[in-house]
Each structure stands twice: as structure tokens, then as C-alpha cells.
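The chain below stands alone, shown as C-alpha cells; this is the form predicted on its own.
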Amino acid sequence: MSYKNFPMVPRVIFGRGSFNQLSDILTPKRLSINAPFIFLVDDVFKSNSWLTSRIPLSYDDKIIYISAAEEPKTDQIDMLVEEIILNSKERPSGIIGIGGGTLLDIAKAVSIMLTNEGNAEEYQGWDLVKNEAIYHVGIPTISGTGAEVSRTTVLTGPERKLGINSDFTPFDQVVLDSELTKDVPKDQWFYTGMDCYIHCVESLQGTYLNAFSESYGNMALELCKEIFLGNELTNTQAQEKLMMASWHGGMSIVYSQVGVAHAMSYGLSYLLGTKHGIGNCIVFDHLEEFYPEGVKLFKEMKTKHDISLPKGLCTDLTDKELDIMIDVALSLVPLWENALGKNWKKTITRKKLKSLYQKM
């Protein structure tokens, strides 16, 4: 038998305040006066001086501001990459994401398709990438999606949705810093810090489930039920454990797979634009025939937090429409066959899933 052999993430700083020690962490990093760093910046931080003044620019090192209210997509890469390449002198030193799980994908994918040649849905599925990504570093202002310890980067492209998944796409140095997830607005926070739920649910109860995911996966579930159901922690203290949360339950997916609602909510995604972690939500919602504690639990969490979340997403929609999202949803094999086995398709028809589709 053979084992998969992951890459992690080799270098990551945990603390509040551990952002102020980015410049000491980048300049041995830089390999010329003519190499800079690029920073990809969540706009919503535009006009926030008290994260933008603290970003250590030297030379030409630049700062992008990118919209986060799309996922990310292909040609999205593709343009920033060429906008990198035309404005700097030399190949970057290194590419920097700071923001939630769309900055930390897209800077994933800008440092890989800087070495790589071609467009960026030439590299979406397993292991197809080549050369080894640029040096890059990914910096959460939002826990939840585990985006910063994945080896994934999911992108919608013209055909599908799906992730350039690959050993060379985890970041090189991770910056733990629970102090910028300090201004999530609340729904926000929710829906980001449900992903990490639905990470754990579907991983522990997967076929693909060994101990390495299951010890991660546990103790990210238990961190999640103490912040969305407990009582008695500080702003300071949920914010710290769902950074941990966010880790240890994209940890456990590592090494296992996520399931149905993953899967399904990438076809709201393709089709509709829906945001991942509300996407994952409004699926979740409907599921409890595939996971019946995980979604009572999920409902406790929505009431206790006062969430409601959008209904009739689906309803006007055509056949040709819903073939499309049923397509993308289909296509993602692995997530099925860990959620039900090898045998997956006696469960999972397209008629099923246009019934779990139009309750949506």
C-alpha cells in the first residue's frame, strides 16, 4: 500500500500582534533590491491604516488591493499575474496574502503560476502543477476556511470549479495574528467560522477518516462547539480559538476529504456566485438525511447567533440551470466517495440532488 506523502506548512507564528514582525520575517527572504514583494490586500482594508500602515514596503514592493466579494476566478489570476510580471523588474521575492479565504487562494495561485507556464485552468484538479511556486506567505484576517493550511486553492474557472491542487501550493510561512480578525462583521464571522464546522463534520464522518484526521478534526469540532455554543469566553479568547479552529480543521482534511455539503455548494458557487462559507451554510441546512447530529448542532449555532440565512436561492431556476450546478456537483468524486463510499452513485442521482437543490 502506498501512503500520500503532504507537504504543511513549514514556518507559521502564532500571537496577537505577531503581525508587526512581518519585516523581520520578509528581509532575509528578498533576493534583490529589484525583487519586491507583493502584497495582495483584502480592499476592505483600503482605508484602514491601522493594518495597511504596518506592512513593511521597501524598494518596490507594492501593495494590490483585491476585491473579496467574489470568489476567486482563473482569468482573475491570470490578469494579476501578467499585471505582476509587466511591473517588476525582476521575478517577485514573494507573493503575501492578507485577508480571508479569496486573498489567501489567490495568492496561493499567483505564486504557483508565476513559475508555471500557461493560464491558470490548465492547472485546476490533482497534481498537475510542475515547478515550484515562489516563495509565499498567507496571513488570515478571518478564520474559518482553512484556506492558510490547505494544499488547494479553489478557483472557479470556465469549465468548473475547482482547486489547483497541489504539494507546491501550501504557503511557505503562515502569520497567526487573531488581532485582525478583530472587525469580521458578525454574519460574516459566522458563515466563515461554519466552513471550519462543515470541515470537521464531513471529515470525521467520512470513509476516508484515519487517526491522523480524526485527532485534527476532533479537537477543531470541540474548539468550534466551545466558541459557537459555549458561554463564557472573551472576544480576545473566541478569537484566538477559532484561529485554531481554522487550522487544525483544514489539518484534518489534509489528510481526508470533506463531503456532500462541500460538493454541492461549489455548484450554488459556479452557477449563482454564492460565497463559499454562506454557500456551505445554506446546504448544510438541508442535509440532515447524510448528517443528522452535525446539522442539529448546525441549527442550535443559527439560533443561539440569531442567523438567518437567504431561502429560495433555487427557485426560479431552469433545468438547464440546474443540470449546470448537478454537473459541478458531480464531478467532484473524491469528496463524494469519502462522504458515502465507493458505491456513492446508488445514493447520489441527479434527481436527488435536484430535490436537495430546489429546497435551497
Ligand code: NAD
The other form holds:
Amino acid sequence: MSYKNFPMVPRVIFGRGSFNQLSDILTPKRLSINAPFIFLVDDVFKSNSWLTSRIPLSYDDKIIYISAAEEPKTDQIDMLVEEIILNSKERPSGIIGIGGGTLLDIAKAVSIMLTNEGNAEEYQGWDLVKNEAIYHVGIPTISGTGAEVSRTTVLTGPERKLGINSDFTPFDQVVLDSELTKDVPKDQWFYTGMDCYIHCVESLQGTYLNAFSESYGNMALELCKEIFLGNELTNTQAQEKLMMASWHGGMSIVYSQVGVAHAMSYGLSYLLGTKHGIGNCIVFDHLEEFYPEGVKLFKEMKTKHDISLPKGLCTDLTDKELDIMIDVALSLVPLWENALGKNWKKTITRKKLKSLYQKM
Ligand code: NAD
Ligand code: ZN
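Can you switch from the form predicted on its own and show the form predicted together with nicotinamide-adenine-dinucleotide instead?
Then the entire complex follows, led off by the chain already shown.
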């Protein structure tokens, strides 16, 4: 047996208001006055001076606002990298991503592509990155994806939706300031929070489970129950706990895998552009046969928070379109293997997936 030797985020600062220490964190990392820090910021904050006025800009440092309306694309990364190279006197000192999973993934991918030749799509897969990325910092403003700790950056390319999974992908520094999540709209809070919950269920029910993943998965699952089903927490406590649930949920899948909901949700996302959090919820709602306990609790959480999920997404799809989704889902072999074991193909046929998609 050969075990995987994974890197982790080497530095993390946790605490409400810790965002104010960003200047202290970045200053020692500046390579020269000509090597700027580039802040990639969710454009939801564009007119939010509460946050943007605290971004420490010096010399040629720049903020680039990016919309999170769509999930990151490989050509978007290539264009950003080109823009940064053309507009910087020297290679940047660092890339700082401020936002949800979308901005965190963009920051990771840009920092990799600044030091690796070619286009982002060439690196979708496992361990294809050759050179160390430039210094990159992740600052989540919504909790759940675990993108702040993970070893991947999920990108949609011309061929597929697949992560750049590599030892150079994880952030060098993460800032966990739960205050940054205070204005997340309720539905989005639920969808992204459920991404974390689903990570836990899929990891804990998976065949790849081991004590490393289990311990993180259990911690995150307990936190999710407290946050989404309990009545005791103040807003601040709930925000802090969800931030840690996201972290632990992400740690849990570093050493295992996700499962059925993620595989099928990637299909929805590829064909229809359905975003990750809500897509996972739409799929997970129909997965009682795979995750009976998990789906039961999920439905309780949905009711408690008065969330109604879109229906009929796949009703009018042609066979050809359904086939595209099925192909994307089936290509994610490790996810199926984790969910159902080596013989997953006995349960998961094209017909089975079609009938599941048609319920959504
Ligand atoms: P997101 O980044 O797509 O943001 C969702 C919405 O919330 C956006 O409209 C955004 O503008 C808004 N938002 C974010 N912070 C806010 C705040 N503080 N106040 C108000 N609005 C705010 O959401 P997400 O669910 O965190 O990320 C989804 C993405 O993460 C997908 O692209 C998915 O592929 C990726 N993902 C990556 C990993 C990984 O390990 N790399 C894991 C899971 C998901
Ligand atoms: Zn996820």
C-alpha cells in the first residue's frame, strides 16, 4: 500500500476582525515595489466600502473585481493571467482571493497559471502542475465549500468540469474572519452551507473512509446539525461555527472523496450552468436510496429554513442533453467508487442516472 502525502494550508488566522491584520500578513511577502499584490474580489463587494476600504493597497497593488454569477472557466483564468502579466512590471508578489468558492478557486488557478506555461485546461486533472504557484491567500466571505483548505480548484473547460488537483493548489495563507460572511443572503447561506453538509455525508458514507477523514467529517457534521437544526446559537456563533464546519468538511474530503450528489451535480452544472451549492441540494434531495439518514436530515433542515428548491430542471431536456449530463457524471470514477465501491457500475447504469435526472 502506498499512502498519499498531502500538503496542508501552512498558515491560518482565525477571528472576527482578523481581516484588519492583512497588511501585517502581506508586507513580509512583498518581493519588490514592482511586484504587486493582486486582490481578486467578488464584485458583490464593489460598492461595499466596509470591506474594500480595508484592503491594504501599496505601490502597484490592484483590486480586480470579478463576478461570481458563473462558476470559474479555464478561459477566464487564461484571460486574467494575461491581464495581470501585461499590467505588472514584475511577476506579482501574491494573489489574494476574497469571496466564496468561486473567487477562492479563481485565485488558486491564477496563482498556478502565473508560473506554469500554456493554458489552464491543460492542467485539469491530477498532479499535472509542474512549477510551484506564486504566493496565494484565501479569504472566504461565505462558508461551506471547503475551497479554503482543499487541494483543488474546480474549473469548467471546453471538455469538462474538473479540478486542477495538485500539491501547489492549496493556499499559503488563509484568513478566517466570520464577520465577512454577515451579509450573505439566506438562500445562498443555505446552499453553500449544505455543500459542507453533503461533503460530510458523502465522505462519512463512502468506501474510502479512514480515521483521518472520519474525525474531520464527524466534527463538521456535528457543527452542521448545531447550525442548521439547533436553536441556541447567536448569529456570530453560527457564522463562526459554519466557517469551521467548512474547514473540517474540506479536510475530511482531502483524504477521501465526495460521492453521488457531487457526481450528478457536476453534470447539471456542465450542461445547465447550475451552481455548485444549489445543484448539490437539488440532486441530494432525490438520493434517499443512497444516503437515507443524510437525506432525511437534509429535508428537515430545508423545512426549518423554509427553503424551496427549483423543480423540473430536466423535464424538457432532450435525450442528447441528458446523455451529456450522464457522460459528465459517469466520468467521475473516483466519486462513484467512493460512494458505492469497486462494483459501482452494477448499480449506476445510464438508465438509472437518466431516471434520477428526470426527477430533478
Ligand atoms: P460563490 O462563490 O459562487 O458565491 C455565491 C454567491 O454568494 C455569489 O452571488 C456571491 O457574490 C455571493 N456572496 C459571497 N460572499 C458574500 C457575502 N459575504 N455577502 C453577500 N453575498 C456574498 O459560492 P460558493 O458556494 O462559496 O462557491 C461555489 C464554487 O465553489 C463553485 O464554483 C464550486 O465549483 C466551487 N467549489 C470548490 C471547491 C474546492 O475544493 N475548490 C469545493 C466546493 C465547491
Ligand atoms: Zn462540494
